[in-house]
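Encoded as structure tokens, the following chain is the form predicted alone, with no partner shown.
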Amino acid sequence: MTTTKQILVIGGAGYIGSACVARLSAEGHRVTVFDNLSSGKRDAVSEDAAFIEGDIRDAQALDTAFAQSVPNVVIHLAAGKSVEEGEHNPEKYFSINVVGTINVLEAVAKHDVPHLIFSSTAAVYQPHATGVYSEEDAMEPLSVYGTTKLIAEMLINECVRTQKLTTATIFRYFNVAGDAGLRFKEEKAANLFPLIAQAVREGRGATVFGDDYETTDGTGVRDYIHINDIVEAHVHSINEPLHGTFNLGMNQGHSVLEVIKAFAAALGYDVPYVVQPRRAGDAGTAIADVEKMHTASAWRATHTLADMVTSTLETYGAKN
């Protein structure tokens, strides 16, 4: 039997965020939603969770929702998370992911909310020959993104050590993908598989950004894991406390031509793309080792590819 839980999800207005509000509401949690809408939208917060608006730089507004909220757990989903925006800007994302991440673990602390769920990412770790990643490998990131995410987990651990926080899950996501069944479009995303949609909704090509990796086909190869299985991770965390860190993926990498065909064959036609030059912040091969998660939790990622691609397209308006 599940126990009802208080649960703040910070950033749960977003893409990932409102796809757990609305799953943990279902299990009968009682749900309250701190985002700056900045990125998120009031309209895909599901109607049994609460709602307050404000931004985690924002220590006051912060504390208050604590305490409106009296949470025994926190989701911590509220970042920049664009490597292309945080090499151009990179005060704003330390602001956001940093400063921020310091607010929450004071507001934590000063609430004694005993547990912590943080969306960390795969961008924090050393990129090496083989591409394949366990939580015990070197960190040393490539982008201004993944260096405010290590940090940010560094607090985290050093709140764990000195006791003020009990049990921190640090998820690290590989590459979310597809739809929760809200039909949560980015338009400003810089994601594959919306902007592949987008491409195939405005009847252009899609954009490869590199094709001299050394991979298989030359472009980037990632491990892209449905945000339904994203959600799962999170409701095994809080009905059975994970403590530590877990990479989030399928263990299986598909390169960016790979999903261009995925969309092609989901469509019934080729998708054309044009090959403009590598990002900065960007690594040629990333894919999560995922048995630390499948020892610790019951967890285990279930969709395919094709649901990636088919609920992305039916979500941008771009399937036939």
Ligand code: WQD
Contents of the next structure:
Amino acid sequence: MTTTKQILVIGGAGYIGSACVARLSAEGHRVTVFDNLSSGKRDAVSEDAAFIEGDIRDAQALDTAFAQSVPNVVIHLAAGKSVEEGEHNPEKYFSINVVGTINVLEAVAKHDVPHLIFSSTAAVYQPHATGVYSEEDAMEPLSVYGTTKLIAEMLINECVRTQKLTTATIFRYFNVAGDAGLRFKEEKAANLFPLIAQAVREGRGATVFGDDYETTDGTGVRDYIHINDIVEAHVHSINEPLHGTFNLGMNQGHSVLEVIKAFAAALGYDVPYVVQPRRAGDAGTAIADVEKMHTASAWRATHTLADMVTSTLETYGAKN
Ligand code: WQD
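Return the structure block for the form predicted together with this ligand; the form predicted alone was the one displayed.
Full complex below, order starting with the chain above.
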């Protein structure tokens, strides 16, 4: 039996947050969600969890939420997460992802919270030839989004070094896909899986951004990991606190065309597509070396690409 903890999930109404909240509530933990509902959904929050509407840029609101929830653990997921939006509106991303995280860290210190779990991203890495990234690789993000996440990581590590925070788990998510059973449909989906599912539902072709990368078929290769496996990594770190920075992925790459083929296999018919120019800021290959996480914990990603495809199709109404 795991020890019941009081967990504050900041951004707990979002795609990943709501799945974490459901799982942690089911485990018997006392969960409080803090979310401004800018992209999160109120009805996605487990009924077993307390809900406080608020914005991480409002330090006072955050302080009140910490005082009310008295957390042993804080999971900080609230952020702007669109590479493209960050390029067009860097000041918004500085405000949410950096100032917001500073506000969280101030509240963590003030309320003596011993453990912070932070969602970071593969976008912090400097692209290199092999495209397989370990936690020790150089970090020189290509995007504002990646830069803000790297700055947040550095601030968290400074809080650890100055003993303002005892345990910090920094998870660098690679490409999260699939649905955790909450049928969480992102309104302004910008990632490959929901965009293919939406194209299928609307009877139009998918878009392939670039087919001239140095990959087997010329299209971008990514390490897709099922949202349930991401959630399980957080559960592992709640039950046995992990201290450090860990990639979360499958150590496997799939190209855009391979993903489109996987959708076709699930649907039983071909999915047409149109090749467009590369998207600014996209790297060719990004695959997670997950050795460090496997050594530090019993966690293993177990869901398949087909699981991600099927649950995405069901969520976006492209397959009943
Ligand atoms: C995947 C691949 C595209 C859409 C970003 C962030 C990352 C995380 C996930 C937040 C790329 C190609 C995409 C389409 C396509 N965000 N593509 N047609 O850019 O790898 O990662 O989102 O945590 O931190 O960096 O994800 O799903 O947008 O793209 O060909 O319609 O699919 O070029 O190769 P990305 P993505």
